[in-house]
Every structure is written in C-alpha cells, then in structure tokens.
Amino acid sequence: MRCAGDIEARQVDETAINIDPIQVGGRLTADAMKAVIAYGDGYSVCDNCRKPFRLDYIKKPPIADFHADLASWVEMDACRVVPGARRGFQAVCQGLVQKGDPVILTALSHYTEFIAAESVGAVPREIPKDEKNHITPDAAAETIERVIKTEGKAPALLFVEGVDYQFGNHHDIKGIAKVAHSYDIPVLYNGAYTVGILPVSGRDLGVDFVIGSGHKSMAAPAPSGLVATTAEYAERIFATTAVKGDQTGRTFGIKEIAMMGCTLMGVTVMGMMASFPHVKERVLAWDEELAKSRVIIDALLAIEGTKILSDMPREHTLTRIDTRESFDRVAETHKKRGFFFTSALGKRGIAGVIPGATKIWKFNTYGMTKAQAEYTAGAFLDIATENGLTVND
C-alpha cells in the first residue's frame, strides 16, 4: 500500500504490536492524528500570529497558553518547545557555555549531549558509571573534583539522564544535583525517557533545566521537545537579540536567538498539543505500565540462559537484555541465523526487535494493553519453546 508515489503507508502500529525502544512513548493519539491533518501546511499556526510576533505570544490557537501548561507542569518557571530534546542541549550550551569550558556529561549520555557541547566548543568530561550501570553522586563529585584540577577551573554545566537510554535505569538525580550545586554547577535533566511518561518535577528533583522530548515520550510528531528552566536562568537562556542591520538599522524585536526568533511551528506543536491532555493523564498510570512491562520480564527470564542487563526489578519499560546464552544458541545453527528470532516475532505480529538481534538488545513496552503484554509474554516463550530451549516453570 502506497500513501503517494514511491512513499509506502507506514502501518507498523495497525498491524503489529511495537516494541520498539524509542518508538511508542511517540505514538499519536487520535487527537494528535487529526491536528497533524489540520494544521499540515507550513506556516499553518500563524493565521493569527501579531505583534510582538513570536509563536509562543500565539492565542488563537492556544500556544502561548501551552507554553504556560508545560513549565507548570514539569513545576520550573519558564518553557520553551523545541525541535526536539537536542535543540533543548543545545540551547542551554549556547546560554551558558563559552569556547573552552569543560562540561560534565556521563558514560551513559546520548551523543546529542556530547555533540551539543561540542556545538559551543566545550570541553566533553563524562562521569563513570559503577558496576550496576548507574551514575552516582559519589562519582560525579570525583569527577567534578577532577575536571576542576586538570582544567582549572569548574564546569559550566552537568547533563545528568533521569533514565538512560542503554539501560534505562534510573539515577540519583536529587543527590547528583545536590553535589553539582556545591559548586555552583547548573544541572540539565534529561528527560526523554521520562517527560511524559511518568511523573517529573524539576523543582523536587532540584535541577535548573528540564529537558523532554515530544516525539519520544510525548505522544507527538517529530521533531519535537521541550526546554524548561528556572527563573534564575530564564533570560540567559531565552535571551532576546540585540542585533541591528549596519545599513538599514533594522532590529528584530523581541526575537529569541537560541530559539532562532521562534519556538515549534506547524504540524508538530500542534500534535505535541493536541496529545498533552492525554499525555498528563497517562503518567499517572506509571505503575500500571510498570506491570505490563514485569509481565514479559518474567517470560523472558523463564527462558534459560536469558539474562536482564538493566535493573531488576525493572523499574521503567525500557529494558536491555542479553540472549546470548538463549536465542543466540539458536541462531548459530538456524539456517535464517538470527534473523530466525524477528522472523518469528513478526509472524505473531510483533515488530520492533531490530533484525538479526539475538545477541544482546533492548525493548520498551510502553502503551501496550494487558491483554498485548500476555500475549507478547506467550510469543517469546512459544518461540523458545519451538527451538528447543528450556522454559522453566
């Protein structure tokens, strides 16, 4: 089936069940689905933008308001939407950091991270992670005690995950801040894994920065995210331009330079819109999505030789797992080789897995229904089962 032309219809959440990592905390809703038809064409949400002209002052529709909504929300002071969680890095990097600056990041930090202090010309120094694959106060003190000899000076800035994207586990995000503060350090929380599908305050965590991403965990088309932050750093980090043509004398009003005069436009922040009463909703319902998630965790460690490399028990549904000593054993003699495993999945309607993967990878269960979480339970130990592993009981 084909949309136009050579563009084929995506239909992998119609006829499969997802479980793709970084895929069903994106989904649309029904509502995100008609916004998205609504508001398709380009410069659609500014129908009514006026002086000062800027897309967040926009009321009609209500994007000055959803602005407002999200910075209560994630309880900081001020919010801006962006083209997704990175363009959020890179704009607290442009705000705080100067050429030279170290800057704080850590073993499990995502390459948008690293390449947003790299944007600044920062210097990258990453905190390690301990045997269980967390990142700890401890280390990030060492770390900090570190840079500042080495450098000689602080760092500008500590990007800290709330959940990692490798693991996802959870960190000491009060504790890593409370060290950071110490010295004077800004903390950047990152949330993309977390801001919109649990609960997240930036205040009670103790942070100066929260990042989300919309179309990760938000229910919301790509590109988009959120960056939030204290009144403290607001206007750094909002800064308005200053600039004026040599020749016309032209300034450009109230224009915000990290946010290049405007935030989100268009189709995106319409979707992003039109999900968030859905999206408040259903953090609510975290430990429910926990449940479903312990559902498949426990089929899978039925499965001998299937090792969980995350935390256990698992306390998000993003979860990395090593079937080294399971289906991998199976596929060195399959005649698909590990190709058999996706295969087999996508018969019984399960996509996401990438293929060829039996060695060592990640899932996310995020959004499925009970009933879903059964019967994906049932289709790994089915597979197991047909190729000869042991299933205990």
The other form holds:
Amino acid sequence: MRCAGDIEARQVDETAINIDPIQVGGRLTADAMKAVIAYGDGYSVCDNCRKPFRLDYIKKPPIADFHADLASWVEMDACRVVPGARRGFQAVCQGLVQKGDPVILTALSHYTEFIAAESVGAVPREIPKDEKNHITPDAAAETIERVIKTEGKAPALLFVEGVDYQFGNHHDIKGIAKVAHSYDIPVLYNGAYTVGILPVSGRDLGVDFVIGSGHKSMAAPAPSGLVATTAEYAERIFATTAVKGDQTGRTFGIKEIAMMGCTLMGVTVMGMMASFPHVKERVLAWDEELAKSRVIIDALLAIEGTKILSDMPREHTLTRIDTRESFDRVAETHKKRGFFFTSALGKRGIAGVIPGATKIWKFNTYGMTKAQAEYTAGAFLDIATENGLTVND
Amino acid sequence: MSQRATDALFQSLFLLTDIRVMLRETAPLHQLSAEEKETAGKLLKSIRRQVDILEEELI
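So the form predicted on its own is up there; where is the form predicted together with the partner chain?
Below: every chain and molecule of the assembly, starting with the one above.
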C-alpha cells in the first residue's frame, strides 16, 4: 500500500511487534498522532506568535507552558526544545567550549556527542569503560588527570550517558558528576535512553545539563529533543543575539543564537507536547517495562549458548545479546545463512532486528504489552526448537 | 464554510487513530479481547456518525 506516489505507507508497528533498539521509545501515542494530523503544516504553531516572537513564548498552543513543564519535570531551571538530542549537545558545546579545548566523552558515547565536540573544534578525549562495560567515577578522575597533564588545561565539558546505546547499562552519574565538579568541569547528562521512559532528575544526579531525545524516548516525531540546564548556565547556553545588519541596522530581538532563533515550529513540538502527559505517566511504570523485558530475556537465556552482554539482571529494556553459540550456529548451515533468523522472526510478526544478524545484536522491548512480551518470548523459543537448538526449562 | 464538516473530518481521523493504536497494541495477530472488541465497536459506530455528518454537509 502506498500513501503517495512511490512512498509506501509504513505499517511496521501495526503489523508486527517492533523490537528495534532505537525506535520503540519514540513511537507516537494516539494523542501525538492526532496532533500530527492537526499540525502537519509547516509553520503550524505560528498562528498566534506575538511579540517577542519566539517559540518558547507562544501561548496558543501552550508551548510556553510546555517549556516550563519540561524544565520542572527533569528538575532543572530552564529548558528548550531542540531538533534531536544531538542539537542539544551542539548547543551546549557552542556555549561552553572554545576551539582547542579538551572535552571528555566516554568509550560508550554516541557519535553525535563526538561530532558536537568536533563542530566547535574541541579535542575529544574518552573515559575508558571497565571490564563490565561501565563508566566509573575512578575512570573519570583518571581521564581528567591525564587530559590536564597532556593538554595542559582542564576539560571544558564532560559528557556522560545515563544509559549507553551499546549495552543499555546504567552508569554512576552522581559519582562522575561529583568528580568532574571537583575539577570545576560542567557535566552534560545524555538522557537519550532515559528521559521519557524512566524517571530522571537533573538535580538529584547533580548534573549541569540534561539532554533528552523526543524521537528516541519521548514518543515524539523526529527530530525532537530537549536541552535543560541550571540557572547558572542558562544565560550562556541560551545567549540572545546581539548582531546588527551593517546596511539595514536590523537587529533580531531575543532570538537565541544556539537555538538559531526558533527550533521546533510545527509537528515535532506538537507531537512532543501531545505525548507529554502520557510520557509523565509512563516513566512511573518503568518497573512494569523491566518485568516484560525479563520475560523475553528469560526465554532467550533458556536457549543453550545464548549470552546477555548487558548487565544482568536487566535494568533497562535495551539489551545487547550474543547468539554466536546458538542462532549463529544454525546460520552456518542454513540455506538462508544468517537471514534465516530475521526471516523466521518476520514470519511470526516480529520486526526490528537487523537483517542477517545472528552474532551480536541488540533489541529493545520498551512499550509492548504483556501479551506481546509473552508472544515474543515464545517466538524466540519456537525458532530455536524448530532449528534444533536445545531449550532448557 | 462548514465548521460542522471540518469538525467531523478531524473527529473521524482522530477516532481512526484510536483504531490504529489498537492495531499496534494487538499486533501481530490482532486477536482482540472481549473488552477491546467492545471498544472497537464503539469507535466504529462513532466514525460512522462522523461520516454521516460529512455526507449531510458536503453531498
């Protein structure tokens, strides 16, 4: 079925249980879909934009209130919506980092954190992960010391992921922030896999910036996200324009430089806003999400040879799995080779695993119903049994 | 201008969206429970009412 011209109507989530590691937390709520219908046109939120002509001042629809609500929800002082977490990283770098400044990232940082640092000419330096794939306060301290010694100055910023995209592991953010602050280094918390699916308080974590992703974890259209900060840093990050046209003498009011004026001017912010009441509710049900995830993890671990590479027991719905000694053994002799696995999943109505993956891969169980979790667990076991793998009780 | 037709159009799209979410929540088999069937029935009835309004206003 096509929705227009050669564009196929995407029906992945209507026809299958989606376990794609990056997609599930960003699926729209019914209310967000309705907002998309009503606000699909380009500058659709600008009908009632009045002086001082800035997105976060618009009262109808209540975008101004939404900004205030977002800030208080993540327990920070100020917040802006941005086109994805990556633009939040970039805004913070633009406000704090000078060319040649060292910036600390981690061995588990997303590529967009590196590119944000690169965009301002920073020198990226990584905190190594330990043997359990954790970023620790001790490793952060050692890295800061190393950087000061080698670069001759303290890092301008430290990025750290609340939950990393590779393993879905939690890291000791409070401890790392404490270490960084002892060197007067501000801390950016990457909440792409936390803000919107589990409770996050920037104040409790002791960080200076909280970044969230709308399309990854807040049931919002892409690209959307948030950058929140403390009163201490708000003026620097959200600095307003002072430029003046040399021929016309024009100035540009209170547009914010790092935001490039206004950010999400239509369907993205409205989708994010429409989902927000549901998002606030759903973070409180995080334990239920973990329980559903464990139903699937238990099934996978019952298949002999399968290993979970993420922390166990699972404390996040994103999981990295090693099936080299189970499904990949089947792939070695199967006529479809590695594609047998995703093909078998597809036949059972499960989508989101990279086609051909049978070695090390990731999945995310977020947002499925209990019945869907049980069905998915059963499907993995069926595929294993059907292909001669041993399934333990 | 027919505000009634415009409202009926949006209302029907919103109701259809609720059905869309129902399909998502019951994928891949779409075997609805008795409660879900009752909800789906109510939604479909409401959609028909909105389509009737559109017919009255536009045809």
